[in-house]
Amino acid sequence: MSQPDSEAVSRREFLGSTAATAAALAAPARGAEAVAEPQRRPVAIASANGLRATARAIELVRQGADPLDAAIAGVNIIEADPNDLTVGYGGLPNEDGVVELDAAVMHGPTHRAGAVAALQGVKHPSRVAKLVMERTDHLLLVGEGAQRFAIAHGFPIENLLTERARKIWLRWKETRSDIDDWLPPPESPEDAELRRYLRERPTGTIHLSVLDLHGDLAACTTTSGLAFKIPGRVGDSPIIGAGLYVDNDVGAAGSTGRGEANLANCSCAVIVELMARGMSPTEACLEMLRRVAKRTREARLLDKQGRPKFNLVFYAIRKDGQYGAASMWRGRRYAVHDGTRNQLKDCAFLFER
């Protein structure tokens, strides 16, 4: 019987490891002449709205930036984009018409993390999450406390509800029930766009994981959360182990999609553990989706074939530079810069309609 890939060692690998050991023994001791660290090809992987973010992250790590600083700078582009209805400024609000933001960061080399949730009025929650990591003995701040912390560190409080997001929210409020006193206005040319966002409840986020030139990892996930949510709702994005997870010896993973399904399974921590056991990033993402699908039992969340109605997407990088993404349903894409090319690629998937 042949050995599993994880146990089989080729003659070339053996000779290569032997040569590396000999070179290490011949190298000067610490405190003597510095030995240059080998450079690798960097990788940045993100959700489909992150093509500009992956480009920025790779640009920065090539300049020597820390992978977490590169990840945050990448997602900041999307947080500031009023045309992205799922992240930061311009994100769709809660049911009261207030934009509430969640974000988390995790730094592989130090295994530290920080997060904020239900944060109002701050355009870049990812930056606040990093300050929680660096300037507090906490990991997660929420609501008014998170906002006060941001103000203490000089963040301005802004109105994040754009006119476009306000109109979508207002149309949702006016058409959600026939037994209230809200009435929609007469039909207008923009109604087609408004209805498009109301046919299926908008969800979205940006996740970005980065592998730098030296094999160090970091990740950031930031979102405005589920559109029209109950005020105070916190999704998976700011929860370490769910919205993202990094083990600098193994890899990084992140998620977008139905946060409640991810939260109930701590999916990203499991994906990283599956990679530690030898799975490829894509295989690990698909295995986690199988587990989520199997554990989803509420009838309201299942179609006639017993499959989850919702979507969930996972993204992963392994320390050796392999990457992959998988979606519950066919048709999703992801952004990746592999150090050579920045592109959108199709996600692997479990189900197709």
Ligand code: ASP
Second form
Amino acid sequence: MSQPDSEAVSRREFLGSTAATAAALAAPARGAEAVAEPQRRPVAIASANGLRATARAIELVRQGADPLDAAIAGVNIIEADPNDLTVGYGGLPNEDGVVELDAAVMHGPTHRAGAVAALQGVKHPSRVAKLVMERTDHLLLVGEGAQRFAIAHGFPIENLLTERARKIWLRWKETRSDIDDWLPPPESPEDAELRRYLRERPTGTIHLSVLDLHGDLAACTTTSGLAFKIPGRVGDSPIIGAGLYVDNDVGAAGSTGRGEANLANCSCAVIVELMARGMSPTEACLEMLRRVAKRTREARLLDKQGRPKFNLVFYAIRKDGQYGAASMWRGRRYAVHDGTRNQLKDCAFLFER
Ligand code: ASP
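Now that we've seen the form predicted on its own, could you pull up the form predicted together with ligand ASP?
Whole complex next, starting from this chain.
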């Protein structure tokens, strides 16, 4: 087990500061005597595909943007990127060859959230999720209803299936069974390239959490979900408490990886709670992974040593600026802009092969 991290602030200092926050909340308001807040260093943390997103988010919070607007603008870069096979436009489709997107947003200062799931034809589901938060009394819209809501707000309906994603899907479809009538193409360099994606079930998503200069937090998770999923399958990404969670007094957390394992454990809400009790972000992410591993009991999901075969990655920021990420298996990275540098770092991990 490893913990490369930014753990510069001690547990006692952090608990002291949350106690101060609680005392401030309990105290009567004294608006006339308001004192200017100290400026802090902003932080943006994301999955490894999010380096451009963290850069954009920090640029925007430095210009005074709301942390949620900054997070959404960051992930929009990846949603629009045809080369990212796991998010938005260019994402791998469901088993019918249709791209279905899931996204959620959460805004720390107002503790409001919004989400969409199994949304077809809209390139930026994170923007629709924000509108669900702002312009409805609901928190989650799915499928056709989510699409009609997006159309009402002026979003164009587009074909999100790129040629590359279609070819990878077709290769999967032509080879997944010996008892149907689809045949794979003849061997060719292109076919070898496509097969590369099918050695393991492709996964991915972008999560991005932001801490702004005033200590306010926001988060967004957006994905095309599990490649070749059963139509209508919804993963963890759009579920508040699983794919992301923010408590503006404590911190934010997000997830990528096997959504079903995360959903069964409400991991991000628990990670934020563990941080509230004094754990560092990395400790909280590792503790949650331990719980997921311990609760995974189906033999088909376990290796010979009883360890989960799948990967799951958690990312967290605490309100004091400390951050960390951890994955079930060694070898994952995450993107972080700590207000000074934007870089990829190694995740802490539970198991190694
Ligand atoms: N968590 C996503 C889902 O289960 C997929 C991923 O992050 O790879 O839909």
